[in-house]
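Take a look at this single chain, the form predicted on its own, given in structure tokens.
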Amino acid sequence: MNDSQSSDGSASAREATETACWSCDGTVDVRALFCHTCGKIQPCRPTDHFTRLGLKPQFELDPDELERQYIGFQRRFHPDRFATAPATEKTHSLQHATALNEAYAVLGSSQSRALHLLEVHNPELKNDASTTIDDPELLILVMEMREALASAETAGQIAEVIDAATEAIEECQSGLTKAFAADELDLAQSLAARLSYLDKISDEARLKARSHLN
């Protein structure tokens, strides 16, 4: 490789990490959530949502520091820090916590969580996971779950259904876990899909006992 092969080379490597500051023109690291020189507050890029709110890309995640993550980045890009500045300031604040609200709500449930890393993992993976799936241990449990829940006629049955689908669930995740940790996608896959219809159900029968106390 030639000279100027090499500094081609590296000038498409800083193009693809740098840009300029709308502000002062700059330059600034993409990933700059402030311009190094001016201080300025810069656009809200497309990331996924791990790398927005500072965590690691992993499907074991620990509530509190998703909430201390979130609570920081809201004080930096809450709009009434940005109530006095300029229009294209108070833009840019309100596109960052929007983007920081979505990535808080998808990685704050097991279930949308596992589909977005899924597709952190692979974006070319299919990540519906409403899709029926080929497993039939998944739909005999769902049918004895939902067959038990239409018959629960008690707080104690329906909190036995609420139990078992709690149960499942913790197993689910689990397995997602370890899953994610092995790399082994098509399993995580299935297992996203699994803890769909467990949620469903989970979510079914709490709104079945809030009814049978009113």
Contents of the next structure:
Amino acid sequence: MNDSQSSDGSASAREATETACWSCDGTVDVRALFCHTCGKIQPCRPTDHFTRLGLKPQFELDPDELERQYIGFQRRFHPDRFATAPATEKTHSLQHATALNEAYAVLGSSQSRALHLLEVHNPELKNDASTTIDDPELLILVMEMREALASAETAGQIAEVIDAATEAIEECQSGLTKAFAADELDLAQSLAARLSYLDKISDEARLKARSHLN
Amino acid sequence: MTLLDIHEPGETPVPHARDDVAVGIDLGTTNSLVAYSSQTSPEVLRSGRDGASLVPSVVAYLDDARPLVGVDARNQLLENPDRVVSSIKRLMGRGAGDLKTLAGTLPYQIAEDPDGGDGANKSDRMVRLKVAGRTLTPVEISATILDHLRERAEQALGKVVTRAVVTVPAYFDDAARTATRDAARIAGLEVLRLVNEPTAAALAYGLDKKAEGTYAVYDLGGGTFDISILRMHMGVFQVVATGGDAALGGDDFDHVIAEKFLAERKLKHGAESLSSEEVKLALATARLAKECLTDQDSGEWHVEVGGVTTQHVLSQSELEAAIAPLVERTMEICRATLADADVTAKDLAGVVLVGGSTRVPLVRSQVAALFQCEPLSDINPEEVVALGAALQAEALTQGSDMLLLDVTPLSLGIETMGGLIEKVVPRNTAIPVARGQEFTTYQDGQTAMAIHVVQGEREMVDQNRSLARFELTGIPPMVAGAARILVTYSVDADGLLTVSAREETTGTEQEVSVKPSYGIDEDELATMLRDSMVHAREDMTERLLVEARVEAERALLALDSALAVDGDLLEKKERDNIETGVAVVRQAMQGDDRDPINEAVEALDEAVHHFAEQRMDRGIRDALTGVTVDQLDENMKEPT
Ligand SMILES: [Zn+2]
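Having seen the form predicted on its own, could you now give me the structure of the form predicted in complex with its partner chain?
Let us now look at the entire complex, which starts with that chain.
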């Protein structure tokens, strides 16, 4: 509980920390979601997805906690809570709810969570997910899996490809946990790229398994 | 008004609640309903005449008079088939060009486009119907049904109704959603929220039957099919995936049966050409056959065309064989949606049946087989959507802890080079959502860029629904590829899309923002709203009468309770005066004119004035009795 309060590593800490409430003109913290004076919903301000959902900016994530935080925030901010409110409050609520959905979607997948965490560490990076593979070992792995999938004919053979992809994905994920914990961002970046390719193959294999069933 | 001010000292007067109430409306292809909920117990509002909950979604246009809606309109089908419109929901947001793709013979007479525009424009324009010499859009016809539902609610509740949650098929596209919202506006209703029908049904099950876990909602209505997979937990309703077909429903069963009958005639009498009236009657017969065969093994029906009547025998198994391909189509969609949700039938806590067409035995048995469990229909499948909508209307206006998280049913994309589509918001994305995509110019000095917004799952533009075309102009001339144009798609909680585009590299940002239109432009809509105001004036008289009655009723209630407490303050003469006043009010309330009601209430108010003052005095005296001066001072210090 206390940990989330003491997340002082934020790069924007030196920027203005207070602003005026749009409704009552009272002073509010820029991070405030509701005005302390009049209680009105405050505009949705840019922040990273972890902060948005009140989570620690780390790769490891308990899915139940993500769910809990997301639902908890949506309960307060969803447009249904502001259905009879004035237009300004409706707009703020819509923007908060939109940002919460985006945060939930990005953090929900380990691959996009890894890329986002890299961005949090290095804002210059800006998600330049390169389309070429420069890691020769990854290149071979991807090619092998693709061939296996292309030649898989029985449900069992497709399942083997899915299992192999799943194993490689899990290995990648634990690698990412360690890399981020040790602040080895270059390693994290190459693992994130690897995860992207593995996710794609896994999706293709599942698709093939599904059409095989029908 | 003094009467209303009467309250015990120290007691807070009833907060001035809004007098109008919010209802839930299920605007269906075949039948529509309106429901109201208070204290999370929803109730379908019934006809004051026969107690029926369903309003057939049928409108009849007779000479000059106000259009008839519901049973009265349906009763005109035999006598005036050319003046009766049904199943109008199938045409909501549809362009004239879409009609070609609607299978079967249409029981509508389509109006020629007065502008006679070129082919492309023609299909973009919303279809118009010719009914009894009038040219009408599906939006106007739907507005007439909504207006009728609003009136029913006002009569049942004795209150003014101005706000509603209106349900739409989950698989409705942007055009059909916008058209529905506009129809409600014309009917004088503010739409608090458009809610997807299966989600509304889940809400009713979750809140009423306390259903928890992952459920599938199989919703087969008159003209649309939806399947939604939802997670329901502690008042949170999270849609995981949704699928469907906005042009597949029980109506299609009727079409198949009617076609079977007509094919049998053809064998005996050769080819015939049917008028749109004869088509309507043949469909009505087919519908009857379908309904009878729900609990009957076989039957015999008659079809009349050109004065020649033929007999047709149909058994339940023949019916099932005829509709089997349609039912199988819904099963395919179910399988695909389960896969989208990444669940199997075993992961589900249950499957809920919604919509009148789920009464068909073949549908029930197929659903049970696919989902490997007995489907739930504890809440009447024809009423459950309206009940859920009413619960949501209550939640939105009275506050609630419930949370409804829905998704986009169809992918939203943008046309790129070669007629291909780039998806901007994939289907089953949680709403509200905003996603951006960056584009650049492909010619040196290019100052404008055309943006084509499409909705659907197919790869090529012409296989999907075109929602909007617009142009971003004023891009500063640059070399090809230097401009950065950010196109953003935003879908709100009603599932409605707004698209904006902006050139980002230059200080002089050009921005356009459009809401897709569906073939009715703003001018036309303004005219419809104006026309509806003319009718609204007539309606307004009615409404003011309702209001006057409600106000009078409330005054009488307040007086009753005041008399019960302080009646002893009255002298005989004064009491007689008040009783006469009450009688006058009651009599005025019987009439259809609001002025006498208001006058009578004012007169009564006058007669009660002295009594009200005496009550006030007694109230203060009572409050002071037994209070010492010290205590009084003490009391004075604290603001009350
Ligand atoms: Zn404030």
